[in-house]
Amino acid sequence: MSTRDRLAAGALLAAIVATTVAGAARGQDAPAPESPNAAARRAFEDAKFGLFVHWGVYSLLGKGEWVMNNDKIPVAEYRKLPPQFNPTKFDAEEWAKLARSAGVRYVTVTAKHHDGFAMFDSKLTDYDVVDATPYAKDPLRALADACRKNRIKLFFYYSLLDWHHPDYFPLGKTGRSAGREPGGDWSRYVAYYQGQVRELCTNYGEIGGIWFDGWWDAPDAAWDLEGTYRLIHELQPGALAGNNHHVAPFPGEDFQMFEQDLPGENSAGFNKAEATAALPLETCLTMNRSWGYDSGDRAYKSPEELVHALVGAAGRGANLLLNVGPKPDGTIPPEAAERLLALGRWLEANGKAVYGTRKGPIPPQPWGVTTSRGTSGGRAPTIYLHVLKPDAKEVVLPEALAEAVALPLGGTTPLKKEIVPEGVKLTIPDDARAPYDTIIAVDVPVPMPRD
C-alpha cells in the first residue's frame, strides 16, 4: 500500500470512528426526521443485491433484446411477434420466491424496451401485452403483487428510446431499419412516454422506482427529464429515478448506474462518467453475455465470479443488479436459477458482510475489497476484509488498525498480527480460508462516552 493510500485509509477510518462516537454520544435522542426520498436512497444502499429481468416479445426469437435492430427487422414484420406471445408458464410467485431465495432485495423488470412493446397494461396504446397478445394479462401487475408479498421492492425499467412509435422522430442512432414512415411529432412522443411513466407510478401500488435507458440514442433531444423526474417524485415520494445514460448524473436523479462495469472501471468502453459520491451506486451485469433471452448463449459466469461481482460492487459502494432473461414461456432458464440459488446460499452464510454495509475505508487492493458497518449502542464499528485472491496468505492494513481485533467471519480465534513498515500485517491460516471469499471481520476499538 502506498503512503498516499495509507493516509487516505487512515483519514477514512478516522471518519468512521468519529461518526460512531458521535452516534453513541447522542444516546437515546430521537433521530431527525428523514424525507421519503432520503429514506429510499438509504434503503437502496442497504439492499446491495437486485435482480434485473429482461423479458419481452423479443424472447420468442431467442437472440436477445436488440434483435429488431440487429437483424434489421421492420416494424411490420416485428408486429407479428405479439400474436405469438403466450407465456402460459409464467408464475409471478415463483419468480418472487426465487428472488427471495437468492437473497435479492429488489427486482427491476422491463416494462418497455427499445422495441416499444409495453409489457404492462397501457391505456395509451394497443401495442402492449394485454391488447396485442393471446396471453391478454398484465404480468407486471402479478409481479408487483408477488414482490410485495415477498417483501421485495419492484422497480420498472423503461426505455426512452422507441423503435416502433411513429412520433419518435427524428430517428436517433439506432432503429434506422424499422421501415417507419418519416416524420412525427416529438412533443407528442414525450407526452406519450411521460404518460406511460405516470401509469407505472399509479397503477401498481408503491414501487421502488423507474430505471431509464436509451437517452444515449438521441442525447440532444428535448426529453424533459426534469419534468419526468418531478412527475415520479410527486406521484411516488419514496420512488427513485435513475438513468443509464453513461454520463454524469442529471438533476433529479437518485442513483447512478454503471453497465457491465464496476464503478471506476470502463472495460465496456462507455462508462466514462466518474462515480458520484453524493448518490447511491449500482452495477448492472449480465449472468451470461445477453440481457434478453438468447437460446445460444451458454457463457454463464460461475458462482465464484458472481460472488466476486457482488462483493466487488459492495466494496466500491455499489449494489449489484444481476440480470436474467426469461424464456418466451415465462420460465427462468435453469442455468440462471441454479446460480441465483448458489448466491442465496452464500449470502445466507456471509450476508452480514454485505447487506447494510458501505464501502470500507481501505480502497480496492490486489487481494480484494473492504466493506464497513458503523454501529451504535456502544459497540465498535466493523470493517470486513473480502480476500478474493485464493493464494493471498497475508494482508497489510493501515497503521491506524494496529489495535483492531481481526477474526475470520464467524470464528473465535484472532488472526496473528505483526507491525511492519507498511502497516499491520495479518496472516491468514489455511483453516480460515473459505470458498470464493475469505472474510475477515476487523473490529475497530473506539473510545465510547460514559453515562
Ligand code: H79
Second form
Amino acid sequence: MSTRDRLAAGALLAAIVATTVAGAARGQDAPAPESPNAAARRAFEDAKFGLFVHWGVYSLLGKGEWVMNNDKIPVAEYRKLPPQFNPTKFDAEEWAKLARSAGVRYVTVTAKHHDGFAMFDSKLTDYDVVDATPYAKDPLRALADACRKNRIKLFFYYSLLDWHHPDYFPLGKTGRSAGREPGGDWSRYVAYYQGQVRELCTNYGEIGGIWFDGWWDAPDAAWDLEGTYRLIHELQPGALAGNNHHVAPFPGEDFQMFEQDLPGENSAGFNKAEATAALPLETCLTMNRSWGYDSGDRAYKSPEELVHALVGAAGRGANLLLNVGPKPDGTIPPEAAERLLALGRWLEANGKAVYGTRKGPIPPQPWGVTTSRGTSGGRAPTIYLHVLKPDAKEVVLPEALAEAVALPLGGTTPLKKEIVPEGVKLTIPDDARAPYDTIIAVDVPVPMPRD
Ligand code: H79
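Condition change, the form predicted on its own to the form predicted in complex with the named molecule:
Starting with the chain above, the whole complex follows.
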C-alpha cells in the first residue's frame, strides 16, 4: 500500500471508529464502560432483532389494541372482556421456541397497554389477568420462564397512559369516551404505576428492561420518570429503560426508540426526534398494519420487506423490534409465524453480517446499507455491504478501500475491483446475487487502533 493509500485508509478507519464505537461509553451521561448498564446496552446493540408481542383482553375483539378508545367503549362495558379471556391454547414454551427459530434475541411483551388491564399478576389491582379472568394464571410468568430457558431476554411493555385507572386524572388527549368520573388523585396514580413497575422488576427474575409508552397522552404531567428509571436501575442493574415518547431522550433512558419508521425517517408523522448518537436505537414495526390482533388485517409485509426492515435498521445502527398480535386463544396467527420462520432461516445463513455488528462507516446508499464488525481492539475490521436493490450491478466505495478484499458472504472469489474517479467500483457477478440481500464482506487490511 502506498503512503497515500495508507493515509486514506487511516481516515476511513477513523470514520469507522467514530460511527461504530459501542453504544455504551458515549455522551455526557454515559455509564462507566465496565458497569452492568453499559454491558447491557452493548448486549442490546449486539442483539439486533427482537419480537414485540401485543396481547391483551382487547385481542378478544380482533380490532387492535386501541379498540376501547376507537369504538368509544366505556369502562363499564370494557370490563365485560376479562371474564371472557381464557387463552387455553397459550403455550409459553411454543412462543419462546418460535422466537428462537425466528432468530430474535429478545421479546418485548405488553404487560399493560393503554386499556389499563394488567396481563400479569399485580397485587395493586384486581384488574389483572389472575384476578379478573377465568384463566387465572400469570402468562408473563410462564413466558419469563420459557424465555430464560431458551436464552431469550424478556422486556416488558408498560403503558404510562391508563384509560381505566380512576386516579389517572386529569384525563389526557385520548380515552375520553371511557365514561370516567371526573376526579382522581394523580400522585396516587404515579405511586400505582411505579408500584407495578416494581412488581415487574421484582417478580420475574432478571429482565431485559421496561419499554414505556403513552407519555405523549399527558406530556405536561408530573410522571416522575427519573424516579421510575432509578427504581428500574436499582432493582435490576442490567435492565434497560426506554420510552416511546417520540421526543429526544430524557435523562435515565438507556435506548431511543422509533415507531413504524427507521431512525431518521418520519413516515408515521410522530417520529420527530433525531437519532441520538449517545444511545442504542430501536425501531418497532408491525408485521401487518396492527399491533394487537386484528382479524381483518391481511396486509402482511413480505419476507423480503421484513429482511429489508431488519437490515435497514442495522445499517442505521438500530435494532428491529418486529411485532406479532397473538389471538385471544393464545396462538400466534399462522401468517405471522410463517414470516418469523422465514426471517430465522435467512438469519441462519446471513446472521454474521447482522448480529453483533454496528452501523457501517458508509451511510445508507441508493443500493443498500452497510454494517461492520471488529472495529476495535487491534483487529482488522470487516464492512458488510448489504445490496438490497436487485438491479444494482455495481457498487462504488470510498477510494480508501482500494486495498480491501471484497468477497460475497460465504464465497471465495473476490469481486472485480476498478479504480474510478468516484472511488473503487465493485462489480457484483450474477452468481453472487442472493435473494433479498446480496451481502459482500469487505475486509479492511489495516488493524484498528486498540481501545
Ligand atoms: O403499542 C402500540 C400502539 O398502540 C402505541 N404504540 C405502539 C407501539 C401507540 N399509541 N399511539 N400510537 C401508537 C400512535 C400515536 C399517536 C400520537 Fe397522538 C400522535 C401520539 C401523539 C401524537 C394521538 C394524538 C394521540 C395523542 C395525540
